[in-house]
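Single chain ahead, written as structure tokens, the form predicted alone.
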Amino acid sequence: MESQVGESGSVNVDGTRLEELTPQPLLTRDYETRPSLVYERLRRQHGPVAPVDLLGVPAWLVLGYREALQVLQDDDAWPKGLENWRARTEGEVPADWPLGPSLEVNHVLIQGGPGYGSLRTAWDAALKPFQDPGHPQAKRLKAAVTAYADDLITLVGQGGGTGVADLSAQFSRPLPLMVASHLLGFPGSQGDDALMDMWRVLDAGPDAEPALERLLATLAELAAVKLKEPGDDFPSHLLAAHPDLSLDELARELFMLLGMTSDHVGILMSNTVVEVISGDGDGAARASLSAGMIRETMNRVVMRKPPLVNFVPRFAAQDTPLGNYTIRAGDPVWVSSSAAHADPLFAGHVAASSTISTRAHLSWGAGRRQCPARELASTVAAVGVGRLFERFSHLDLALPADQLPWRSSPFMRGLRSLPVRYQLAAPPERAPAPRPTPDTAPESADPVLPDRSARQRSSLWRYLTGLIRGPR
């Protein structure tokens, strides 16, 4: 043990190498059902940084809020990029490691090195028209989200004005995927097969690998189309901002937008619905939603149940003390936002009775690599949740909140299903399509969905139709 002096005084830093430790597996049954207990057990045993086993590969898990900020805000000391992983370079990471495929698709969330800066700048430029409320594209996108949400709710209602539905499968998961398809500029309903493959990849089942191959091929074809015929969509804006991107590189970036945004947003919507209708916690979520503060409700939710529980790994640039250990150069470090939010240093300063909650949480990351699509994701989730509580006059959980089935992965934590009993309100009147303005082309002024007859023939719509259930 060597003595190090930090901000809190003298602490002991264990110099034992990660490879010499015998870390406990993280992804256990306990982790799937009650991850907070696992985090606290690790915190008691190791302090703010703990060695864990990720499906046979050792790694450091950051549990402390201060330590999480230290890692997230210092890209030089804790860079991303798998090329920085010593064990991988030395061939010590198994070729069939289950997490390998998701980390090998090198995109803006994974990439390190000198190429990241220009790629992130391009992402910010490409997303700006869709995230800045003053841009016409952002207004059209918000109207399209509303239309998608209304169509999904109407489809649920085909089972009757009252009934039982799985809001995860029938609303929270398809809505952000449909929005992502809209952003990618898929023609008509051609993107629906890609959406189904994205589901298979996210669920990490036996068909995930062939689904990933099909999906990347589909996205490469879409990238080729946008290169020849650019439009008013994300891939076209990204190519304009970063014309040196190859088709393969562009396909990987589109994969990131489709996968990360859709899963994150879907989980956020489901978690918000549960928080509101179950009265979980101190009831502040229901109070803030009833006051029209949907974003404040979501902010409370991401503090209590962040969708992205563990960030993709970073790597120590050199031997560095962190928590009670010395992290050796090239060691993988995973920051847990969920554990950091439960750290007394953070949780002890969150006033439960306050109307406005803190924005110091880590759900979107921190530092210059904070999620580039956080405003887009928040907008889609807010519109979706808002439409649910406007269109349904009553929503109630069909299971006790503590019996809802969760799916956990090394990255995300969300519900496998969200069974509810519902009662529909009176159907809304469709607003007329907005008139073209000087800053919008006539053909792009209408944000409504593609031809519904085509959608009804799509694999996604057939799947959703098969889920309709009536009164129970």
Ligand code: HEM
Second form
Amino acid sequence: MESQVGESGSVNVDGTRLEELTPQPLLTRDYETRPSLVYERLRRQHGPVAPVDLLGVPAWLVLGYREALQVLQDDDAWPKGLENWRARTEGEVPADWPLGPSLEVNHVLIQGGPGYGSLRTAWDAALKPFQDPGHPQAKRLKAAVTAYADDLITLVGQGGGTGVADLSAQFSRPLPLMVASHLLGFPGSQGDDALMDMWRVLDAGPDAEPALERLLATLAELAAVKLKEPGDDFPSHLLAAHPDLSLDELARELFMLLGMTSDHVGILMSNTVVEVISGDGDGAARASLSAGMIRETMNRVVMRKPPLVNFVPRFAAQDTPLGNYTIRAGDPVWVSSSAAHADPLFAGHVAASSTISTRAHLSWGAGRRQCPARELASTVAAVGVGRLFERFSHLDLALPADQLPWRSSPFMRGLRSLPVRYQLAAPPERAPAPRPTPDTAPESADPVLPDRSARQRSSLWRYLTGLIRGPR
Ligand code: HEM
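Switching conditions: you have the form predicted alone, so give me the form predicted together with protoporphyrin IX containing FE (HEM).
Time for the whole complex; same chain goes first.
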């Protein structure tokens, strides 16, 4: 029998397989309300790597900062790709496992194997025009985000110069959806309505399944259009960089972009608003925002509250010791950025009250599979949050910070709603949104921004108008 004494000094390890450890369920009510306590309990009990039960399926959760880096930085030893999952190959993952649908769509985030390298290179190339600050497309995107944000704030203000609003439903969710529509190159605001189906999918309610079917059909149609008539947009750039992609594959990549943009970026914006107005983190976020250091604010928030708390699984390529256990070949390993950030090895070096944070955090991943859209996501979130704090002279939480409702998700940590009391800085009529300048104007005939009157007829706008609440 193998025996190890780990860092916690408490765990004896023998050859027991993950399946035989009868791990405790991770996703409990406790996890939803106080995930940090759950991580600490697991750390005390098991050390930096703990066996957990993910909705009926056993997995290893990586809680240690050093161990997380070890996994993330060695793609050969810990590859992604569900084909590497022993229990799945042996038919032990139930067909109706609730996490199945989000992991079984084979796109760049999930995929391992030989096709991954060229797909990732194509993603990097396709995102470049939107992320390279000197590129006209990046300038157009920034101008568009500013204008979308102003339109949404003006709409909130139709409830009065002071009032209450749900900044999640009325701002943080729709803004990235409009951005996704821009990236995908939907003509006008036509994409907004179709893309609202993404919310139904993410909310996993009873209408999620038909919404997913409609959405994939819409994205497949869009992919076909872009194949025939390429434009200056993400699908066309991805196709140019990877001409071998089938329509079906392209549609899956677009689905991935849409999910990441509309969910993660929205969560980052809401978390930033909470952090700034509730003074979480000893007011350092507000201090850095007031000092005009919006990028620094963003970095602090993404580090303190990573939107993606548990990454998609990797699998041990061979039996490998990690933490206090030996992980068997084909065992699934989930890195938790959130738990790793609470590891004293990391947390001990980050002063909560400092205005300057560290870049050594894992919120964008690490190693070759790190997020390729970090610049884009930070820009969109920074512009959005910047407009909020400029156009509202006053923003207060309408609920105590510890009573804000969190969504329960094994991957994400985001708010279900963000109720605020606001006061507009300017009269509620339209503040001048920076319209495209010659620098930001498109070279082609494509409008930078969708036609406002078309947008106002869209079902997205009708939905948002229905959310406007009167003054209180
Ligand atoms: C606040 C927003 C975002 C956060 C916090 C975030 C975070 C992350 C993290 C942690 C990973 C690594 C996951 C892992 O290792 O398993 C990742 C991967 C990825 N992200 Fe993001 N992301 C964000 C926005 C976006 C957006 C807007 C896009 C697309 C436009 C995007 C595209 C991707 C892709 C394609 C990957 C997979 C990379 C690979 O496996 O090679 N992300 N992201």
